[in-house]
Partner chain sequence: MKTYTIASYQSPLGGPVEIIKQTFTAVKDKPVKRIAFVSGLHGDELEGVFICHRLTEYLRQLKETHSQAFLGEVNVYPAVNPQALGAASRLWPFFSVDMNRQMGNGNGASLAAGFSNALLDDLKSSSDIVVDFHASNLHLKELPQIRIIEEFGKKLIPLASLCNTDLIWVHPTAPVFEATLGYNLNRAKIPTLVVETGICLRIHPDFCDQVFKGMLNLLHNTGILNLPDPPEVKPPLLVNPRQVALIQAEHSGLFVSSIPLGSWVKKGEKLGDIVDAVNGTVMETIVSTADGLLFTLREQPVIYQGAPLARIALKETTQP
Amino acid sequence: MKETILSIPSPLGPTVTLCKNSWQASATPDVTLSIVSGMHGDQLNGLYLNSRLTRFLNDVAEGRETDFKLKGKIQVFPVVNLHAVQSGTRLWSFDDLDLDLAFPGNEKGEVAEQIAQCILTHTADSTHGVILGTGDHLYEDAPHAKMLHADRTTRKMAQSLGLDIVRELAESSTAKLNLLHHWGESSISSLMVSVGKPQTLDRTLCDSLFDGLVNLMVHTEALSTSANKNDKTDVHFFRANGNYCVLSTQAGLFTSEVKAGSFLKEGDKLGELRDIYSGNTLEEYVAPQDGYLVTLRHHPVLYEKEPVAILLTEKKSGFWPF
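Now give the single chain's structure, the form predicted on its own.
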């Protein structure tokens, strides 16, 4: 069921509206799973995934997906930053606020702050939460799950997705302004799924993740199924202190020689930086140690001290034991 949860008059055009889709088996569900996408206007993979999930859940509710039944409550927020999506930009240029740095929000603040407050209010009764995103601006992420609170429940949620890589994030002053942090503060078992790069819809990646999200719904008991489910996937888990950022020391044109999602050995070449005017090689980048290449710069113009890549090191193989 589609529901408008926020309506803000616009001075020059149509009203700004925020909608959600929801399905539930009973008036008082034991489990509520919230799935949020479109936090930034350039994150297209999440929009596509939530559109597929919406169609699937409509089919479940109407009896066309006979292997599945609603058991709890599922609510999907497909497009959070509507104006940014419409303009094709990461942020909405009118207020230029990053929605994922606007939490807990303010019902009397800027539009982004009102939207943040509304999202937090409508997910407050959730038992589980998932944010769908992509790599940051100018970067590509290999498919992986990120979490702030790596407790047993959240790790098992991540395992149910069927992804190879799960990453713990370090707490920071900036992180305290995002939705994932506030869900954790409210004891909502939550994680973020990052896949691909901004401004790009990769259907192959999304389609491979769709089954994992359905399996997560079953795992959290928001759905039940008569089909076999598999939560036994081996997962590589990386602690927050295992993130290694490779930085440039000069400015120039970056060309990569590896792909995000690769396991690298110490000394493997990541790419090189060339002078834009002469074409001469300024520096080469190599893996400082063995690790998994989770994030890679895809935009070639690089400034001094900007990240080239992020490697995950100190791997802990498998999810058992914790």
The other form holds:
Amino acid sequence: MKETILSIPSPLGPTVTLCKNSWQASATPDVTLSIVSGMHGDQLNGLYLNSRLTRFLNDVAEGRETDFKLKGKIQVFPVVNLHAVQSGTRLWSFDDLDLDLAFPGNEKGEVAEQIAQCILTHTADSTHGVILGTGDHLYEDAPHAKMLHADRTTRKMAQSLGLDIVRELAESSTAKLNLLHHWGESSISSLMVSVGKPQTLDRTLCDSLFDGLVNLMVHTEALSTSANKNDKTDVHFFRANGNYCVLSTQAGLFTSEVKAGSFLKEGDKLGELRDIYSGNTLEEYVAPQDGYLVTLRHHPVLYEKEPVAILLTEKKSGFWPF
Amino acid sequence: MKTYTIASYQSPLGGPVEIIKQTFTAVKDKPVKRIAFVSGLHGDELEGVFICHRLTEYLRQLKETHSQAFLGEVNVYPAVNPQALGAASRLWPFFSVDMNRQMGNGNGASLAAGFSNALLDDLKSSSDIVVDFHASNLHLKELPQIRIIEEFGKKLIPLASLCNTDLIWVHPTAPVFEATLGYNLNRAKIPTLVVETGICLRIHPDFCDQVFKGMLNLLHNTGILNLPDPPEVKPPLLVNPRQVALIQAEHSGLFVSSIPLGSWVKKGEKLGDIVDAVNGTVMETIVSTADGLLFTLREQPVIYQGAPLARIALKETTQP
Ligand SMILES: [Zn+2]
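The form predicted together with its partner chain is what I want next, because the block you gave corresponds to the form predicted on its own; please supply it.
And the full complex, kicking off with our chain again.
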């Protein structure tokens, strides 16, 4: 069911509406799973994934997906940063505000604050939450799940996605403004799933993640299935201190020779930096140790002291029992 | 005046991008105090850059004519976000990040976080007092004011009272401040005043002159400069959140103000209209909700429901 949860009249143009889709098996569900995408206007994989999930859940609700039944409640918020999505940019130029730094928001505040408050209110009674995003501006991420609170329930939930990589995020001075943090504060088991790069729709990546999200719905008991559950067991979990960042020491044009998501051995070449004017190679980047290449620079223009790649290293990952 | 580069990075197109610090040393080896003036964290906020220009110009002349006036050390950082200033944009272009949300721990290994924290570290190591100049965003115009987070009030209010602003606004803390320069310096026990004046992309010479005089007075009264003839300054209004009335739009439309910023207004007095330009109607007449000083006024007319239009410092405010 599509529902308008906030209408924002425009000064001169059409009214912009914040919508959610929801499906529920009963009036008092034990489980509520909220899935949010479009927090930034350039994160297109999440929009696509949520549209596929919506079609699938409509089919489940109307009996066309006979292997699945609704058990709890699922709600999907496909577009959060309405104006940024409409303008095709990461941020909305009107306020230059990062919407994921606008939580908890304010019902009586400016547009971004109203949206943030509305999303938080409509997800407050959730038991589980997923934010679908991409790599940061200029970066590509291997499909992976991130969490702030690596408790057993959340780790199990992440495992159900069937991704190779799950990582814990470090707390930062801006974390208290993020949706993920506020969900955590409300004891909602929550994940951010990052896939691909901004400004690009990668259907192959999304299609591979779609099954994982359906599996997560089954795992959290928002859906039930007559088919066999297939939780992946060989998932690599990394603690927040398991990051290794490769930085440029010069500036130029970066070309990569690896793919995000690869497992690299110490010494494997990541790519090289060339001088824009001469074409000469300025420096080569290699993996400083064995690890998963979780984030790779995709925009070639590179300043000095910028991250080229982030590797997740098992040496520091510690033991995460299930 | 000595010029230092406190942080730099190479651009892909050549020359380095640098944060410059201009240092005016004390006459004696050990300065009584060290003060830093910072501007341009947001690259479209030019009022502070102009105030830093006025300070550097003045201090250079003073050094030549009365070098013995320098009992303390003065450091001026006039353009700390050089590429954003070059593009006149609030955000650091290319990365689209706000440099004043990068301070403190845990913001990753990005160039923006590294560069921002290099500035923070330099200020921590070479300042006893910091003044961080900001203008308002694109939307609002502000009378010269200093904003202080409650927990730092005891230390900061006496210093802020010297700065010739119209207002000192003491407000509760919020998570949004935790990644800012001012908050991180104050937490590190370096008293830091965040000055807010005017609006971005413009220079108001009268506001800048007012703050410039306040800075000279601050330098004189903290013993950093011994000025023979310090400027006369006025005491500010001191307000807490209960003493500030915020007026917000109930409709989306175009806001057209009808009263100048800085006016003393009466409750019920008209401040402006919100108009529907498509239908040629007035949707809402905005009136003051209290008697007091109009210290914030909407300048950018395009508004959405909920947008702040004006702030009024209530008349019964106290002086520090
Ligand atoms: Zn600013």
